[in-house]
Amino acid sequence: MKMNCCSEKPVIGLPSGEKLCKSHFTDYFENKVFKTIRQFDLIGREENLGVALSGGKDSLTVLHILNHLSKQNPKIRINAIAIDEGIAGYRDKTLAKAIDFCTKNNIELHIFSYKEEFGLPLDEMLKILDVKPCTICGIFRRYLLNKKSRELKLTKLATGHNLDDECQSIIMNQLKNNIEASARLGPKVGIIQNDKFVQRIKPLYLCMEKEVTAYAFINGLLDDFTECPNVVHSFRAQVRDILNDMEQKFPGTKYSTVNSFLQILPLLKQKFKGGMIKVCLKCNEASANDVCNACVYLERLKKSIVKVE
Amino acid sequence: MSKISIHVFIDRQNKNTNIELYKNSTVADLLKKLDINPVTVIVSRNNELILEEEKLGNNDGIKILSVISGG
């Protein structure tokens, strides 16, 4: 049956069939989001909190969430890290959006480059590279958001990532039978403590990807849609896509599949535990091989640049 | 059965254009012509989000915003 939550005007249908007004979503999820870190145990009693802030709607959310929180509880303290990829006409809109909910709520932000991290723009790179655009900037984002959170001690990286992106890798993953990678994914990633890897948390992990623009329009978080160039080459939009059509038919096919995967995930994490993280012979930063991916790619890159010259 | 005329901005196109419905059309009516999946979008009308249950009105001003991320 088909409910309203008071006789205030509703702004947003949930796949159980409840109706909420603005107030008692708002409540709904900010609840949503403090019970998730309950539940998986994400943020402890004093941390030193980093938030990967992109400028989007997701890592703005996650932002405005933990800032409040941070203001409630002084012991958490809060930080953003940026990547400024160097993907011109879209990161340095969403910069530009992150900088100012920064400025304007005295949060301390630090943004790092590709070009001054490893000397050339992402749009350079792919000029020379015969890659996948999202892998090696996946990479390259993941291993400067863990480099740079350790150099500034930070405790935890919690991402913007949500319901939505987890039920898309779960299935990509299995499409593309690398489970090794799901016994990677969960609300709390690198849960074996090592000096060289920042945890990453997830504190919209429960939240559907509509749910959170919901929210981020009514608390004024949603600019101007921005859309990186090179997301139509990936495998992940054509799997989202899927799973927006299911989820259209078949309401809650994304919760229920997170949830069934959260049952089995303890048993991949033991399965897969002893590849988890290793040391880069070649940066000493963290990595799942002898060699992590981001040095191979370095090397690609200085062969490809010398082979031009 | 009389028609109603709706100004309609799509985000993620960045297009305005009008579209005609028949009277007491929903935001899902709407939807379902302009072959939108509702779960991809969040609609507004005058800054408020609304259902896909709601009934346009003739000369509506909706926003159709997408949910999906840019990256």
The other form holds:
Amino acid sequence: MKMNCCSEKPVIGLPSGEKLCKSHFTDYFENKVFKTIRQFDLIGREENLGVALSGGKDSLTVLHILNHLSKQNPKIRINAIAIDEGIAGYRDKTLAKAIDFCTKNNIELHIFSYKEEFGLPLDEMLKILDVKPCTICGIFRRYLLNKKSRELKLTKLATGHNLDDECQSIIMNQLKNNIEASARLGPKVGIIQNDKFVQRIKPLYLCMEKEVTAYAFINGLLDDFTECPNVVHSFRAQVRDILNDMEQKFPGTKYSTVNSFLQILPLLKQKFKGGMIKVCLKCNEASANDVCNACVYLERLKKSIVKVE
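Which structure goes with the form predicted alone, now that we have seen the form predicted together with the partner chain?
Coming up is the bare chain, nothing alongside it.
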């Protein structure tokens, strides 16, 4: 039986069947985020907290909520970090939204670009290398976020990853037989703490993507939806479509997948905690190998450019 929360017009239906109006949904969503923060001990009483900001619905939502938290507790300072990968017609639009939001809310925003840091924007890299866009972009993006967060002396870095993102990652790792990668998932990212890594956290961990989208539009954080043009080429997009189809046929599928994963996650972290973190011989950043993936791709880019010349 579907129940409305009150006499006001509902804006969203939950997997449970309950329909919530704008006011009750906003309370429900924010309470879920704060409960996630408490349940998984994501934020301490005093933090120099960074938020990875793309200008999309997820990152704007997490920044909006954490900024409220910062106002309630001045010992939690907020900084935003944006990465300009160099995707024409996409990143320039989302960066404009990020800049506008941070300006209106008096949040310090630090922007770093692939072109400035690596010599080329992503669009140019993809013309040179025959690689999947999301693979190389993800490697460089994670590299820059961690390096710059450390340089800014941030204690933690919050990302906008939601329940759908986590569910997709879990299934992708299963299909690729990459269980060690799953051990690094969870509300707190990583297996072991290391000075070379800034702890990444996911306050939206238990929020479904449709809930995040509704919250962002209802609260005026976003007036349209822009998706990266490269996502259609990704394995993640295929898994996303399968999970969305399953969720439509069997509501609660995504929640069940993530909640069952949380039960085995401590065992996975225990199993893989003995792995050694190396230091890249080229850039001195943390790496699983003698040379990190970012430097491997940068070297490939240099060699390819030399051949062309």
